[in-house]
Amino acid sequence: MTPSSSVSPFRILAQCPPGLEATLARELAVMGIPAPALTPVVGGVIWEGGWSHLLMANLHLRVASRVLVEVGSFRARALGELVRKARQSVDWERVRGAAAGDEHRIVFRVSASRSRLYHEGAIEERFREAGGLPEGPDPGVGTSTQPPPATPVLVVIRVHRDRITVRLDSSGAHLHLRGYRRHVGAAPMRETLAAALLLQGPLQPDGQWSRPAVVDPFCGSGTIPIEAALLARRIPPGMASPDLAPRDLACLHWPDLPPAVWEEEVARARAMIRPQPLEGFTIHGSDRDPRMVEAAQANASRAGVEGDIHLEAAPLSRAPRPDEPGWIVTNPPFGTRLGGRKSLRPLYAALGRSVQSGGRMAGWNLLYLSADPVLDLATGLALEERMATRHGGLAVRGVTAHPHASGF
């Protein structure tokens, strides 16, 4: 990807779950942003760029949660000082412009740590005072005089060690909401986490693959196979639909958006997409529950990749097995979610045996999301950690095993 020229540079923060910063930085490098320009921070990566960077990040990043633009930064240790400096240092024109005349839509998300200012409600009140803003929307269903806003304008305020950073959300809906997943299982995996797992070995941010197949034997509603297909086809997550229509972004409604730049980025993204079906790479998913397979098929159709994925109802012992060894990439049941640890040990043992010498998938690489070291031991495999983050409040790891190269 080669960004078009950037004007009026923004200071951009792409947010991601903590632990996925290196994966996010690799995505940005593929977008054409050189590594020296990137500053990893806990929970994201910061860089400077113009409209093309901002739009590309929202369209193409698979691991990011949101893309924020800095609109102010200053130090303050008292509420009066905060009001005075916020009036001078925050780009209120951009914030108000994003609200398009309805300033009741502006909502604040405040977090404070290791600072003299720590009361988040008071900080929000003072920011509204500094910006001359009305009260925010009622968190309930609205009132007779103020209905709930259709699309809130999110301002994120971070107070850390007395440094206050103010950022405006450019994404709108959370970026893991690709729009294709309307049917989910009992323990759904976020699309961003599925993409992050796939980027630990089977696929690269530019859509290249390391082995000829990916199989998910616990596919549930199909998130991992669908994200694999989007990656391999180079379909941006912001265009995951049969007609490749781009998602609506908050920044598309900012008054200074250059329409030509948006049209250029969408056209460039469409030109990069690989034709269907893929050549030299197959994606398979299976689940023992036929209802989940039906849900996965419906989700794949809405994502526009149903022709790239082979889905079937089957237990682990009869999971799809293409002729040439590839990657098993999966999110097996967690003991804390869908059953006790004791009942899941045989399942993990069977997963381990399947890739060991003499197993049905011998010669395959295994990559899965782990939430329980005891269940990891049940696989009987030497596992290598590739990433560590959180999923639904749980600490999880992406772990790999290469039994064919380890003497199993």
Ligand SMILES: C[S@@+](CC[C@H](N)C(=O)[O-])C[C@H]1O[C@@H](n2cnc3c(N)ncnc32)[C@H](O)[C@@H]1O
Given for the second form:
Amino acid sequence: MTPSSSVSPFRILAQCPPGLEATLARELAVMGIPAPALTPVVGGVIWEGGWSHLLMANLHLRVASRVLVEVGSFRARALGELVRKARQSVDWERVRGAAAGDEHRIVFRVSASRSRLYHEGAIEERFREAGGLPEGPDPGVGTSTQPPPATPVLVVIRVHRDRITVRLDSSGAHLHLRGYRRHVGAAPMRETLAAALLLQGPLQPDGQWSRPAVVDPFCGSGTIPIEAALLARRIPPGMASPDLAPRDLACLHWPDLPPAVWEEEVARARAMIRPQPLEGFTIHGSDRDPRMVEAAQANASRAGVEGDIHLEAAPLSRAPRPDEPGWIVTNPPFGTRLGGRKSLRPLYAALGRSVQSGGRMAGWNLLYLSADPVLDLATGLALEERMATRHGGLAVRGVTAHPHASGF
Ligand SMILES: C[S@@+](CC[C@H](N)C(=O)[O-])C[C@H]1O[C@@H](n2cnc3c(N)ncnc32)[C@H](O)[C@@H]1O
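Return the structure block for the form predicted in complex with the named molecule; the form predicted on its own was the one displayed.
Next comes the full complex, and the chain you just saw is listed first.
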């Protein structure tokens, strides 16, 4: 931690999809934030820290979707009370500072539950009144006849059991948008979810691997192999590019950003990166669709890790099989469409057979993203749940079958 982390501490919330809080907390522990300082909540982890923590969280967390700082918290049960308290106790200076003179960019996201105040539109209106803010962006902006909106400044308001918590987004674009993935297939998985899956056994947040290989036989646009390479090389997701340029964060535009702390964090992150090549760990991806393999290749080179990943066009039956057994980590087709499930049973059965004794990949650990217990049954394997979350509106689980202990 830098000394500045103890000055003017923020109450920071790193958000993640519900179910991934423990994984996120492990990442934060590796960043040097002691476990007792962390408060897990549904969909995130809260702690107190300064600029160094805020910047580190945005640069390094692989599972987080956004990092927010609290700018106010109070109880209110009526709109008049809300306006009065919001005027007094919200740090409007920070919110205005984030908008840098263009307050039309300020966007509120309100959610209310189990509270007297529940009308989200009215809550937003009263917050604008309390802060003396103009209307938000015109909903017509960004359409074919209007110019695209300037980058929004996001204020998240949570009303729960009559307590109102106001937070300012420090990230900007959603953190799963690492910037490397321009080519995608029909069903790409979020980068954050791929990282979360890899953190359930194959890799640790500090880049340590448990077995010498990761193979994704349904690699699609390459998200799992690319995230595996970033993790193993210790490349922060916020610097996933060939020149390791850090991403543009909303908080880099706040007027009180101490530039020296940012420079120090970037320099420290770069110093931790493992220089190529990785020894003793190989990453492979394959897909039966050669266009997906091309897409994965292009994405890997944009992430700066094309030299770390071996990609090839191959069906599951001829997926790469390095000599030493490692992990199969994958996101097989889900088949959510009607009839899709039935047609996928043979594929899941083949995946299961491949790791059973006598199979092509016997001795390998299998870890995959599952959305359908019926397809899990088709594998014929005894599966263990390692994580459960949501993906594109579906409940999904990371499940494993492992002949050997994961090593952790
Ligand atoms: C759910 S997608 C994977 C998405 C990937 N995780 C991503 O982020 O882009 C499943 C992939 O499996 C591939 N696939 C389907 N059947 C296959 C088979 N028998 N052998 C190899 N690949 C197959 C599809 O081409 C598709 O790209």
